[in-house]
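Taking the form predicted alone, here's one chain by itself in structure tokens.
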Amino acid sequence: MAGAVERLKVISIIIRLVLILFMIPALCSCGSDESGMIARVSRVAMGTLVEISAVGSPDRTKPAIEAAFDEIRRVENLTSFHKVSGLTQINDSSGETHVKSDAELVDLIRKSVRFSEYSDGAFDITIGSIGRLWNFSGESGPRLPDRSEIEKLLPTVGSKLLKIDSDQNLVFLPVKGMALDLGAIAKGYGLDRAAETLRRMGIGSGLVNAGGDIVAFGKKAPDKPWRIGIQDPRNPGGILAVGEINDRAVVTSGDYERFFMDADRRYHHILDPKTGYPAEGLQSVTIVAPDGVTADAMSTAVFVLGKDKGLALIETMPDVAGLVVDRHGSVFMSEKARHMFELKQ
């Protein structure tokens, strides 16, 4: 299976990059403001292709975009699950001792715990131990673990186990083998930090696009919001819906991003913390929220919860909208999403 898995992994990466390049003209077509320019720079970061767009004159946009990419790299170095980082220091000390960590990282961990509580455990950063078994983000590629391997590690999963001292910035994983994985929230946080960097450096309108996950602020041109496309999860390069956003984040979680097939069954990277297996029932979830952290965490939570519970959770959040594609390809939208998106099916 390893050869087939590796081929699927390469194909998946190529498809995602082609889709992103296909979407860029729709997302960021040439426009103008009082300065008459939109600057765009694309680089690989956080495991995907990141494009940063900023409206303004070159003397202002160039240093702002560079600073925004620096901020994304800083967040990646802080939250990485695989490279040496503040997070890996915590994981390496599981079952042994408290770790004094960066206040920023501790705050992100606390926010993650709140999302876990709010979603009844559907979103849970303590899934890291079981995530290692599946190895979707590892260099050697994913694998299908034995059920016994998963069952052995299920007791290490659960945000309620975490011990956090915010006053001292201490984090303790009390069960040996526990591991935090911020992969379902770190990209959203990186988008937020990059957008805030652009604003801080005088950019009044911009868009940060990390593999189709987006934070946009201001307008592309006077009276012209940023226009985005949502990927069709079963039609690479196809657009499922389009919409206009302003001062919002849009994040999609899908079973097509990182997956492999075995015995005609799709295994993907979005794991259900209660079972240790990939969540079933949906193809993709797109969340629109005021910030990237919320959109990122909620897209995972809703995917794990499924259509009915997921949409019900979205409706409890006044500033959040969602679009859900079930296993059959049917599309369902929250009340607010119906006013945001136009389906292209």
Contents of the next structure:
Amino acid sequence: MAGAVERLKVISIIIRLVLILFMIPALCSCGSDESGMIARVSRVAMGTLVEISAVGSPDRTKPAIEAAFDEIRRVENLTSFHKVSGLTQINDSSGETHVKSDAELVDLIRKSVRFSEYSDGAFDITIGSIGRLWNFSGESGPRLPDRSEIEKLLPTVGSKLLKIDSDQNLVFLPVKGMALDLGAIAKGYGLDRAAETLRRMGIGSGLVNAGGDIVAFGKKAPDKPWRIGIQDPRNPGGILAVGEINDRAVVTSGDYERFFMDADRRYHHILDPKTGYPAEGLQSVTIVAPDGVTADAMSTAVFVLGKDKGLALIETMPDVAGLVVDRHGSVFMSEKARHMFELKQ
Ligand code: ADP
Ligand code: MG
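Structure of the form predicted in complex with ligand ADP, given the form predicted alone:
Time for the whole complex; same chain goes first.
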């Protein structure tokens, strides 16, 4: 099963990349004047293929893209669930002692707790203990846990249990076996940091694409905004909708990237913290927000909340738009998303 899941993951990444390349055909072209030049570099990072595009002359874009990849690596070293990281230090001390952590990591954990509050617990980074049982992101691949295993760990899930001292940067997981998993927000943070690094290095227009999750700023060319496509969750390579974005993050959570089938049932990696089982009802959720952290956390939150509650939450947030695909493949958009996306079907 592990091999099949890995294969599906790689196929999905390639399809997404091809899709984005298709949507931004002029991405690798180099014009003679500076404003028309776009440099693009792709590398595996954050568990996917990351492609960084920057507009400008090579002497400017090359070091900026390198610095952006370094920044992504730094964020991974802080937030990884499986490799030794700032986060695993906290998890390894659950039920025992508080951990003095990095201010940046503590800040991301606090933001995560805030998203749990907004979403009434649909988004919750304390899902780590139960996530480990399913093992969707682990090397050995996923498995279907016994109901009793899940129920035993449900008391370790709940952001309200977390003890955080922001002044001293201390984090304590008071229940033995509790574990934080930043898998639903760290990629968005990595995108934000990479884009910020490009800007700091003098890039005025750029696009960071981590397997279809995107942060874009500026314009591809003076009169050309960045154009992106949203993948059809049941037709790899098919485009559901297209839109233009400027200074925005676009992140999709779906049931089609990390999943396995058992007795005709699809089990995927977005878990409902109330049950410990994969959230039911939707195929995918795409969120557009001013930053990657918000778009990433909200895409997971809305996926768990479902269509009605999810869209209602989006409408309460200024500057956030969402597109939801339900279990039948029907598309629903928030008010703002209707002005952003053109449906292709
Ligand atoms: P992707 O990683 O495919 O971009 P998401 O952003 O939706 O998708 O994140 C899913 C990951 O987040 C899971 O692999 C797991 O690590 C973690 N996760 C699963 N369910 C939840 C949840 N309800 N709240 C917070 N994190 C979750
Ligand atoms: Mg997410």
